[in-house]
Structure formats: C-alpha cells, structure tokens
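Below sits a lone chain in structure tokens, taken as the form predicted alone.
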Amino acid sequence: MSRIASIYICQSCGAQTRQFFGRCPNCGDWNSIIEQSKSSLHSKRKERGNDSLEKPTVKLSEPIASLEEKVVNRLTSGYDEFDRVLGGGLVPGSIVLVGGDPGIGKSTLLLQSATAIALKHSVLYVSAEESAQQVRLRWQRLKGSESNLQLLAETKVDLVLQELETLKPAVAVIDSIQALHDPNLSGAPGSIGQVRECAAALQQLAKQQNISLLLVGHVTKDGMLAGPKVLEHLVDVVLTFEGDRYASHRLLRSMKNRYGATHELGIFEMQGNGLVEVKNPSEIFLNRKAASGIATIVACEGNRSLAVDVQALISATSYTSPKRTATGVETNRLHQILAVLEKQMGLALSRHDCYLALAGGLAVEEPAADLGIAAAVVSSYRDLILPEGTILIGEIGLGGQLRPVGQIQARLQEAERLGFQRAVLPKGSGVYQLKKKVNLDIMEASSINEALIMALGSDPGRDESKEPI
C-alpha cells in the first residue's frame, strides 16, 4: 500500500515544513507543529473550489428562535457519581475524554459503566491496548453480568469505524485513543497526527450516528493530557481521574463540560471487585479528633459541598531559608497567607518551617479556604486547639481583611448535616437570612485577627514569650 505524503503545519503561524520540528522555525513556538495528510489538504481545497463553482448560492442558516426544541434523554452510566460529573448522564452524540495516570482505574471505571449501560442499551467496547481475553479476565474479576456488551480488540481506526457503522451502538468506549492508528498516515500510534486524525474520524461518525463516545486518554509526566491540544477542544467533556495508586479513593473531576457544570466532583473507592461509589464523601476528609494545627473548611466542587480538615505543622528552623510544603493547596497561596499573618498579627513565621496538607488527598483551589488555612497555621504556631464543631470560611485580602465567598448557604447546610455547631464567616455574608435556613451559631468577622479571636476564644496575636530569641 502506498503511503500518502504528509506535511507538517504550525498551529500558531500556519508555516508548513516537510519534516517535524519541536520548535517552529518560523515563529519559534514549541510543540506547535502537527502532521497533516498532504492529499487530504489538496482534496479539501479542490472540493471547496468545485462546490463554489458548480453549486448555486443557497441560504443555509435559519433564525435561532425558529429552531424546534428537542428533549434530550440522557443515558445513565450506572453510577450516580459518574452521572453527577457528566451533568446528569451521557448525552447522545457526545464525546467524553477520560484521562488519568497509568493504573489509576480509567479502564476499570469505563468497563464497569459499559457493563451497566449494556443492560438496557447496545454498547461496543473497543480495546486497542489489551487482547479480548485480557479484557474478559478483568470483566470476570469485576463480576460483570450477562448483557448486550460487544467487545472488539482492534487498533486500526478503519475497522473500528466499520464496526461502529455496522453495529450502531448507543455507547462506544475506545480504550485508548493513543493506541489507534490510521495506516494511511505516517507516524507511530500516539503521534500528534495519528491522534488528531483518528479522533476527528471517530467524532464525525459519532455525531452522524448519535453515538455517545467515551475515549480513554493518556497523560504526560506533568499530568497533562497527552496528544495535541485540539483533542481537548474536539470533545464535549473532559474528565480527569485522580488519586494515589497506593490509596483506595479516586476522584473523578470535570474539567470541561458542554452539557453540565465544570469542576464537578465524583468520589469512588477502589475495592477488590472494582470501583464503588462513596455516598458520604465528607467523612473521608474529616478527622473528628481535636488537636492543634487542625481547622475545618467547607469547599465547593461544582455543585457539591465537602467538609475538609486542613492540617498545619509549624516548627522552628535553624536554617536561613525556612521550608514551605503544601499538599492540596497552591504553594504561592500559602506563601501569601503566611505573609499576611506575619504582617498583620506579628507572628514570626519567617523563622519557622511550615507544612500544610488537606486530608484525603483533595486539592482545593478556591480562595474560600484561606481562613481555614490561616486558622490551622496559627493553631499550630500557638499550640492551641480550635473548639470542636467549628468551621471557618472566607477569603483573606493582603491587608488582612475578609471577603465573602459564593455558595455560602450550600456550605453551611453541609456543615449542619455533618453535625457542626459554629461557623465563622466574613462580614457581608447575609447572616440574618442564613440563620433562618440553617441551625448554626454564625459569627461574622471583618479581619483575620477578629475571626481568629472568635474561633479560638483568645487573641492569638503577638506573644513575646513564644518568639524565638
């Protein structure tokens, strides 16, 4: 079979070359050059030119208000946590990309979900990395039941497309997109050109046949989805499967969703018979033991509120540069909070090492965790224990002032459900209205110092007896 000639095009400036470069020789951008079939470019241009000459000009658009509204019936994945992250289930004709570290459980999740969906709908599972027998062994370990689940072990995208056209399933799983290849293109499976062309061909067929397509994607050593960035723009939903391979809990997070909320979170636990949903995830992130250096926050992930323990350890250092380590919180955010505490409260934190971690391996990016982080740091520095049943919510400004945060009612309702009695909030959070809806002792503070006095019951400010000589 004769190969089709390929050229390489820079996605930043459009420059064309005959070979691949890591850096574009024209504009200087790195990793912006992708492979393109030369014949397909010529054929597209020819077809476009012929169409413009032969076909008369016809209006194809129509007023958006005149379009008929159609009810979309989502397909349930068999798991409430998976459906939550998807926005209520799989939309027919949608493309979902699931990425994560090797061995984290991507194939396990999708095989379990495909088995559950196949009880009511036809499902095709395409294994491009494992043989059919290997998939069946995993399916038996997961205690898969008899269902309308079809299995195809194939790496050629042409044969996969042919099977999809013949079977016309409601849902198709491709494990993985980096393992498929098009024989008409040069380059090994997983290369930029192969991934882009294979994904585009699958996407086109899925939209035509109204097939819900689930793609497994590899990640790089930096944790980013491997392959061209156009792959993430091509799909409708991008999900990441996170967690420690040596721990049991897994987090399914939505990074992009055209049919639901982004940054939605689903929590699973890996057991011997596969992944199991966690119905009360806040219990995972709470210690329930009083100790210095521990404060409780309520973080919002999409539409879900989670109570999480923030743990801090402050210890004097004999080195010139103190060590700062943060797990689950951005390190620069920790540096900023430490600087505010030192400036506004007179704490000599520049002479202490600081270690901060969020329980359960959860990562929180929102600024609503600032007050809880500050309380945990001061609690460890002063060796004080925060009163049991207290949560702290608020954003800290550079001047030590507190700012209100969003979704405050949902946060307080989750705290009340878990048995908390007190909440320290920034002023302007609408306490009068909140007290009508939640049964909590709510206190408002305008500054970090005032909030910590309310939480600790004493002034945790400058104490010369605690300062190192």
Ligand code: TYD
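Residue numbers count along the first chain shown, from 1. What you are looking at is a predicted structure, and each value in this text was computed from that prediction instead of being measured. C-alpha atoms forming the largest set that superposes within 1.5 Å between two forms make up the rigid core. Compared with the form predicted together with ligand TYD:
Core-superposed comparison between the two forms: the CA of E62 exceeds or equals a 2 Å shift.
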Given for the second form:
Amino acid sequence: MSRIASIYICQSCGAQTRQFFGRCPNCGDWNSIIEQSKSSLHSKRKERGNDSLEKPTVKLSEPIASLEEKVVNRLTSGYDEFDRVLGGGLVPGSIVLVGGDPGIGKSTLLLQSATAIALKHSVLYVSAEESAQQVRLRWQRLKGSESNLQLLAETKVDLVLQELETLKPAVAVIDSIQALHDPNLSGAPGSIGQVRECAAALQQLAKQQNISLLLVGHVTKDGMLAGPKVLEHLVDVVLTFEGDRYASHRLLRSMKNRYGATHELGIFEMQGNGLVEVKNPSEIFLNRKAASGIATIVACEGNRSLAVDVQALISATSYTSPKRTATGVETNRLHQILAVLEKQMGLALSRHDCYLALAGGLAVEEPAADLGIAAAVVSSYRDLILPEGTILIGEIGLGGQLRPVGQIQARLQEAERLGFQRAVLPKGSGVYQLKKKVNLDIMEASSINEALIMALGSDPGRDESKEPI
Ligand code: TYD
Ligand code: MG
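Now show the form predicted together with ligand TYD, given that the preceding structure was the form predicted alone.
The complete assembly is shown below, putting the previous chain first.
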C-alpha cells in the first residue's frame, strides 16, 4: 500500500485532514487549508527525536516523595514589573511566549530585558524580523549598556538551533517565532505547520540545554495569539503585552504560568528611550479631582490592587435608540447596570446616551466594578458630585441588590495607602474585621439605592415623568 505523502493543515485552527477541503471541517474557515508534505514532517521529527529513543534497561519512574527537591534559581529580567508577571523571575529552561499587537513594544521590552540579563548571563537575541543594523540602532536608542548580548539576524530555524548549540546561552530571545522558518517544510513562514515545527525544535533544544527561551508571538486580527493553541500548549508561560497605542502605558499580563500565578499585571510606560516601569500605577489611573460623572473603584489584577477612575457621560439622546459605548468595561455589563438603574431607581436612562470609560486605558472585567460604574452613571445623570476620597466596590445583582466581592482587604489597603477616607461596600463584606485592619470610614449597603444615598449624601431620586416599567 502506498503511504500518504501529504496531509492538509488548517491555518486557522490547526486541524489535520487527509484530503483537501475548501472549508475547514473543524472551524469552518474558508481557504485556510494548505497541503503539507508528510514525509518531510516525519523525517524531521525522527531526526530530532533519535537520541531520546534509547531502549530503557532500568525502571524509569520513581516515587514522587523520594525526588530530590531542586532549588530553582530564577534569573531576574532586570525589571521588577516583568519579574512579577513571570512569578518572580525567569526559570532556567522555561519557555515564555510574549504576544501582542504589532508596534506595541514587544521587541523593545525584550531587547531591554535581554541587555539587562546579559550583564550577568550570556544571552542570544535572534532577530528574524529586523536586520542586525536595525536592532543595533534600537539598542543605541534604548541606551543599551555594554553587556554580554549576542545578536543574530536570521530566519532559518536550523541556523538558529546551531547557534544555540554553539553558544549555549542562559537565555535566548526569538523575535518572532512567526518569522522563523524551516526550508525543508512546505508552507510560508508564520503558517501553522512552520510555527509548530520551529517552536517544537526550539523547545526540545531549550529543555535539553536548560536555555530559557523568550518567544515573541504575533496576535491575529481577532486578538488571538497566532498559531492558535499550538504554541500555548507548548510553552510554559504565556504573556500578553497590551495597551492603547495612542497612550503611553503598556500592560504586561500573564495568561498561563506553570511557575506562578496567572492574571498578574506589570505596568510600563513607553518613553522616548524605551520602556520605563511604573511603580505606583494607581496614580496614572486616578484623576484626583472630583467632578460629576466620576467614581473611583479598586480593581484587582492578580495579586495587585489598582485604584481606577470610572468616567461616565450621560446626555439626552437625539437618536431613535440611545447610544452606549464602553471603553475598558464590557458593553453588556454596562447595558445590564443601566437596566437595573432604570428599573430599580426609576431613572429614564433609555432616553439618554451613555459613554463610559476607564482612565488610563485599563480594562476591568470583574463585577466588583459594578457599583462604581453605577455611581458614575447616576452622578453624571443627576449632575451630582461624589465626595472626594470615596471608593465604591461591589457587584450589582439584577434585582439591584449588592453582593460582596473577593480580595476586599487588599483593595481597602490600597485605597488607604492612596489617601482615600471612605469606602462603600456591600453588606456581608466582613466590615467588623476590616475596620480593625484598615483606617477607613466603611459604609455597608445592601442595595444599589442605599449605596448611592450613602456615597452622594443625598437621594438621587426617581424621575417623576417616568411611567413605571
Ligand atoms: P516595537 O518594540 O518595535 O513593537 P513590536 O515589536 O511589538 O512590534 O515598538 C514599536 C513602537 O515603540 C514604535 O512605534 C516606536 C515606539 N518606541 C518608543 O516610543 N520609544 C522607544 O524607545 C522605542 C525603541 C520605540
Ligand atoms: Mg517587533
């Protein structure tokens, strides 16, 4: 019987089929399937895996309790913010994928970090996208200090592997994994097959030689890391670098971390000569000037609490259906809060446009922001100013009731540190205990109505003209 010479791989989802389809039977994408020669894939894998195929003569497994505990000496990336997101530094032999939109600053971050690591360890920076001269210019712009940083501008994975074997660096940066390619495989650089094979080859070598790999990955149109899931399974840590391209703040988050907590957040600012750490991030997300339509919340990102201003603008609509836009908050969440305010507090919000934004380009997904959002909306609608120094934390249920949220003590401690004096919390947050630990005037409310009366110091009232819904 003849062997199948080709397989067909979907470039969107990575599904493999034995025949060509115009539309991927797995993900439904059109024209995403390309042919790949199976023999080349096969022979490559075989070649790389040969040394690990020696016949075992003794028992290979051992009892878990008898394993010797190994002390992991993490390497510092040179930046506390980066280290925090990694879970305390770079673990030798680990593979870290850094994803993000083009132009957000991935190359800058990694070149800066590589330069800093190279002060103590050997580091190889592989630039597959820019020429050596371009990287050198950037390095100069970043005021890169003299360090043991080796640069290789190369796109062929075999040469990169060869150089890694020769140099045996402690850390290697690959910028980017999509730009590398293996000429023995069909498919353009960046295609699923290429990305998978290149990453697998690098991973094998990195684990063998205990090299920490930092891979740059591109993000596709819909915000996924390109080579969906293929890379995420392979690597130990997945970080995303994000931020508003028109603002200078950049957020580094961990999405997956085999060596630390996920959803950790590191904050940087892009300046004329590179990225600078932001040590006191709450300051950039706060306005500090009371005005109508502004409320302050304390959001939690991983182990970190951040005070953030929520800004709302409510104005009478001139459209048939009112306009609602939300930046940094999910639009559906805003719709839900507006509906609760309309129903429970009798406000005629359906005749008003609503624009909502979080300061500083931060995105908050957790429901703990609900009460702050509601307060900002009511404050703008009624043109009432929330007193300075007040924070609002709580989830709003569909019936207008408030629900307690997690990590409340950490949030209040951050508020206290920043000089806030009052906090409005949902009933059941354990205020008795909290009052012993933080020096804030804490008020408890069981419903949204009650919370707003406490925060504003007056009843925002119902709309008389509004018929009951
Ligand atoms: P870059 O690291 O090339 O982004 P990526 O690798 O994610 O595509 O960063 C590009 C942007 O950063 C570019 O628009 C210019 C800006 N930048 C600065 O503002 N200051 C700097 O010192 C550097 C090096 C870049
Ligand atoms: Mg780049």
